[in-house]
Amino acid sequence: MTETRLGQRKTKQRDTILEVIRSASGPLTVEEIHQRGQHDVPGLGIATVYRTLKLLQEAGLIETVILPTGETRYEPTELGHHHHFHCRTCDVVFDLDACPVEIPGGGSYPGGYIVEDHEITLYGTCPACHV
């Protein structure tokens, strides 16, 4: 993260929050980011997390993921096209590398629909909870 991209000085809190998001196996909630960030920055405040998320979004370093449930989570922008798996047992959301849909952007769907993009969230039980 550079100072000029954010328009403000670099801080340990910002670096930690960005690293928490980048190192996650899927998009995180504000509460998850806050909790994980406190391991490196004890006393990290929730207001700092919210302010930093806004700055990181404005800088184009992270983006929001809104699940079909309406829950907002955050992930790095550099991931490219991917989908998510939401475990109903542990409530963790994982990134999926493969796309289960073979409709390219700009393609057509029967009935005259022109597909520009798509998002998919699969639900079930993750390997850790399945055991």
Contents of the next structure:
There are 2 protein chains.
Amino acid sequence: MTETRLGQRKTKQRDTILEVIRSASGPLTVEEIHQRGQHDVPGLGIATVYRTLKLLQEAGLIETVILPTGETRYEPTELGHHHHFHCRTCDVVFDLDACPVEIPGGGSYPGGYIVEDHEITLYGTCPACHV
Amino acid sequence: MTETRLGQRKTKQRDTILEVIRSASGPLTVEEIHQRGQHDVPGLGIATVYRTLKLLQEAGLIETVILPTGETRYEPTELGHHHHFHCRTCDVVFDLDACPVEIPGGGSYPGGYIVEDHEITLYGTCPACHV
DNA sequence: TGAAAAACAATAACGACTTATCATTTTCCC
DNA sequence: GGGAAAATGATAAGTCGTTATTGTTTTTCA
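To test you: the structure above is the form predicted alone. What is the structure of the form predicted in complex with another copy of the chain?
Let us now look at the entire complex, which starts with that chain.
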């Protein structure tokens, strides 16, 4: 269990925000984090969410994901290489484990492009949204 | 050749902006479009660029791409299914033809996700940047 | 427990990007 | 070619996500 002490003091707000992000099934928006955090910390302020996200990023515990829609979301760094599935029906974003890409890291691509990394978002319907 | 008449009148600015986007080797930022357009139309205003981008989108001639960096870029709709390569050295974004994804459209994914579409960005070094 | 410092909530301010305004220029159709 | 309407360029204003400010509350440690 990683030490949650980010600044000098341990607070319910910070513990809660990190836990919200870690227990999610996909990357969350600031708004989602704010709302879910309020279950544990009623009155949680939006500024605290932003402050804590910044601290968590500086501590290397979370990272930013920007989806092709332009939405900024946050996810735990502890997840390894993975991609995202965006359900067009419910708009929820899920983590996926399997990687559908054929190119290995370090591979090269027609035209002479040397590929070091890749980022993928899949779109469609999630299990809960199709009958 | 598609009719460039977007509003009621044909102008050098609009022709130029569309041509800049069509002749690019990858999606361009507003700034890039503005700068390249000024080769043909000195004094081209940034407001005109934004106005024209909106018209071109409404006309279905171009579309917006938001990269994982959060950068908004524009590319011609006439390009079919393709992906992007972002060179980490020169920061230029290129179109790629080959699609490295194994999942066919309409395929399904472990966990019950029905995949309709996907978006990919590759990162690495472009031909011009490696020795 | 009590005091100093850190963190908080509320909200004003900021910054980057985009859109609106308006006087001037350009297009286009008679 | 000339005039009405559209488009332009300059820039002010608006938007929206994020950060800074400030007075209050909470944490921590003697």
